[in-house]
Amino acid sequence: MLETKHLTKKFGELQAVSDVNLSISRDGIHSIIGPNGAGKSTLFHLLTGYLKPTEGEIRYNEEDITGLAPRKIVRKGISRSFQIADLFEGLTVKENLQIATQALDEKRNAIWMSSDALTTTLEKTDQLMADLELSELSDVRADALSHGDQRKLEMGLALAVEPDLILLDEPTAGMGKQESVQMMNLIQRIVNDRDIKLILIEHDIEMVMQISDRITVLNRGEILAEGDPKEIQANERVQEAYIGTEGE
């Protein structure tokens, strides 16, 4: 579904991502883990067009998407969230999701909009709020939400464009254990219900091991190891990479 060949990103002398050859299948949850500074978020930025690679190639469903602008990559069916929630803080939950849903409408900038199109947008917005367990907070401003509900809303913005592939960057960051478990259960349910492929960056290694079908470990911008959770847990090089560090 998604493939990179010799993907590299340099910032001056710093090589944040180095010769990464990644292959993401359509099935299951694929997690990207690694110590702080391993290059995980930089890799996400490259895959979603927020950064252009110094070298290498990115292919999605066998199409070359290397260097495409983020909005064009979204149109291809790839969406994402960020480490820090990126919301329209002065708008309500419903307004946030409605704006994101309207991004799919090619006539969104027209002066006139048919009542059918508006009805469809509202129905999709209501369904998203129900899926995300945010219906009771529909009229609450985004900046008044709890941290956990802000993360749910940001995931809703990513889902609103009806992606085939979604990349979530540390969706449980800043959450307690119970809240993290609830968030991961919600993510799994939505991904399964909507038949979406998920690539995940997550700092909670225990949780990654529980929900992932395949794991890629980055260290210093390079792929250190790849395999199923049991293979990763038993890998001595992975254990060494985490000694004295915490995963992002």
Ligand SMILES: Nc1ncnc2c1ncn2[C@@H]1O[C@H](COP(=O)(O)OP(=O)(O)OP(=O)(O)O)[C@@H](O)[C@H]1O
Second form
Amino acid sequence: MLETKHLTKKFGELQAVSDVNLSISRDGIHSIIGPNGAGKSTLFHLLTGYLKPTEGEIRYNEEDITGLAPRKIVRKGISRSFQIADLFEGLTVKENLQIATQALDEKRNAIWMSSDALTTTLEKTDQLMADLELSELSDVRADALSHGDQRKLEMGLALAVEPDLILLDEPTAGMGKQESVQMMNLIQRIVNDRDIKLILIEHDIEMVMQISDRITVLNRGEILAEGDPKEIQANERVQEAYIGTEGE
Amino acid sequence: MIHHISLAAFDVSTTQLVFLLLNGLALSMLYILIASGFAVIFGITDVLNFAHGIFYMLGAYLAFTVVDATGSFFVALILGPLVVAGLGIAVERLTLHHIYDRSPLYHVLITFGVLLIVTDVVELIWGTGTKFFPTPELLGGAIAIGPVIYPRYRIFTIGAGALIAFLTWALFRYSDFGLIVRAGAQDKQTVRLMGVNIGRYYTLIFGLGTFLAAIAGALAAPFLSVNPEMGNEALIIAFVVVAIGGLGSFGGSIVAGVIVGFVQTFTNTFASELSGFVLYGLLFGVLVLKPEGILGTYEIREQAAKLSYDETIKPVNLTDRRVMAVVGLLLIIPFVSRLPSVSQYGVGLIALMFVWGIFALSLDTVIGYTGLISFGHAAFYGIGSYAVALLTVNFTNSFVIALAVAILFAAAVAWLVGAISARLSGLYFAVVTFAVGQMLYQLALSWSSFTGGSNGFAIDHVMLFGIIDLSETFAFYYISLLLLVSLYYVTKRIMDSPFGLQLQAIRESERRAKFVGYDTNKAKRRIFAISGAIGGVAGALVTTRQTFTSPDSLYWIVSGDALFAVILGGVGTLFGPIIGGAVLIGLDQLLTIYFDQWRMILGFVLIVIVLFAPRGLVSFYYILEDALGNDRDADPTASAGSDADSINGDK
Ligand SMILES: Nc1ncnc2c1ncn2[C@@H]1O[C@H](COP(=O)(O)OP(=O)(O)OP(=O)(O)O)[C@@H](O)[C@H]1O
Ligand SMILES: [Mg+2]
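Please give the corresponding structure for the form predicted together with the named molecule, as opposed to the form predicted on its own shown earlier.
All chains and molecules follow, beginning with the one already shown.
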């Protein structure tokens, strides 16, 4: 479904992503792990057009999407969340999701009609709010939400554009253990129901091992290992890379 | 311009060339000093300091007074700038210091308020005439440099300028102070976590920036003249140099200072009729090719800098009934007061208030809804004005046609401005729009065969349907009211549309708007065209009424006033800015009868509003609603005043 060839991003001297060759299939959950600064977020930035690669190529369903603008990549069916929530802070939960959902409507640029006349958009918005268990907070401003609800809304914005492939950058960042588990259950449920391929960046190794079908380990921009959870757990190089970064 | 120089060089002697090169160098040094202070303040505190030119001017005037009192230029050169730096520090402490966490829009407005106040204070103390500033005795006369006899004072300027610029650079490069400040500019949070009181550094930086401006003013005084215009000239130089060099880049302002200094010196000599314009041509070229400036960079940060619009409020639910009630009242005013000259004046004044309502409304769609700080809206106002004037003089005096043309032109230019600056956001946007506005101003000034130059020109009475003379008070009153009410409903409808929602998304987070699939650049171009069209209507109306136009309609102060009006009324509410525009022009027209220095009062009002009632006059509407026990659509957070004590992280 998604492939990269020799994907590389340099920031000056620093190789944040270095010669990464990925081949990600349609099925199951694919996780990307690695210590801080390994280049995980940068990889997402490259895949979604936020940054242009220094070298290399990205193919999605056989099509070359390297260097396309974010909005074009979204239209191809790839959406993402950010590690630090990027919400429409001054607007309500409902407006946030309505904006994102409306982006699919062919009347999204209409000037001379009320936005509330796009009934399908409104219905989808309500449905999504319900799926995210945010309905009760519909009229609360995004910046007034609890951290956990902000993370949910962040994911909601990525889901609203009805992607085939979703990239979530640490969706449980900053959450307690129990809350994280709930969030992960919610994610799994939604992704299954809507038949969306998920690529996940996640710090909690235990959780990753439980839910992933495949795992890529990044270290200093390079792929250190790739395989199913068992293989990764047994991999000595992975264990080495993680020694000393314990407790982060 | 290189072209001009090389052609001319054939009949220019070596002597003249050396002379010109030295002149260019002297001017460059001044520009570097002016611009680097501006760049330092912006680069570190993110404040776009519109008062910068005024501090430069104050430096010159104070030096003048100190020389007068002590007879010593060198005392003046140190003392004057120190006093100004103290003033800068006081301004920062009393105002900006408390609102760093707010939208940069408010910082801009504070400095605009300071500009209004200090301009009038200078006028009160020193009058409006040009002051003769004697060349200090020690530095008088001339010395021989190769074949050239060159004024000693200018050599001194070159040396002193270079020395000060070098010391400033060294301060940032090598001192602990510089290290912390540079780190803070990169990442405020981390520096705070290290236990550094970054707020105190901001105060010092502001002091340093104003010091640089003032010392440039004091240095310039003996060879440029000391007059009330010099502040504006310096501000524009600061903008142009910094925009060319790269906003907030110290190195950029040095490179661009040299470029601009030399280009100006040579055009003044070989193509003086172009001198005003070349500067903007240069700027325009840079903006089109590399909008971030020669040495400027874009940094992609995880959380892109965005405007915080905590100060906005949800539009009040102005029911159609309420609007109609107000309009009904306005409709009968001219009849009730249909008596002699006094009421004629009143009706005319109210009509002018409608026009400024339209203008502020136009700006609110861009600032309040889209989060783009336009500091060049005078451009659209001026284009509307010139479109009507030129059309009336050359083709027809039909209002309908003139208005249509004004709208078309203003929209087209606005669309272009939107296209050029679409890649930019935040204050970069303000700088570019400012530059474009000033460019048009220069064009109107220089292209005098077409525009009448600085005096402008008078036009015929503009007629509606060939029978109604719109320069007549009552006709003008009704046409303005009609246009105001229609445009209010048109913009309201647009803001309620899917497109309007998209604009708000851009305001809140342009990055996220892109990542859900919107073409945000296209949206920006469109809203700019719409906003420009509405601004054009305002300009067209004013000219119709006054049967006259001049470059003043394009001057950047008009843009500043429009911003003022938007904040005064209540940003992002459409009808708030209408009230703001009306109140501002009303005050303006009334105060001017009683005081010469009335803009100083406006400056104070602006600062007070920004500090204590950032939601503008509209917040009183909520207070009123509350008082009447009707809290249906009252905003629970709309308590004015509490915003003044902000969290600076250093308390
Ligand atoms: N815009 C940028 N400019 C310069 N360097 C950058 C930029 N973005 C990231 N980096 C650097 O690239 C490296 C990879 O960063 P990245 O954010 O991709 O890591 P990560 O794996 O997501 O880490 P974390 O687990 O902390 O989120 C880091 O060393 C980081 O400092
Ligand atoms: Mg990351």
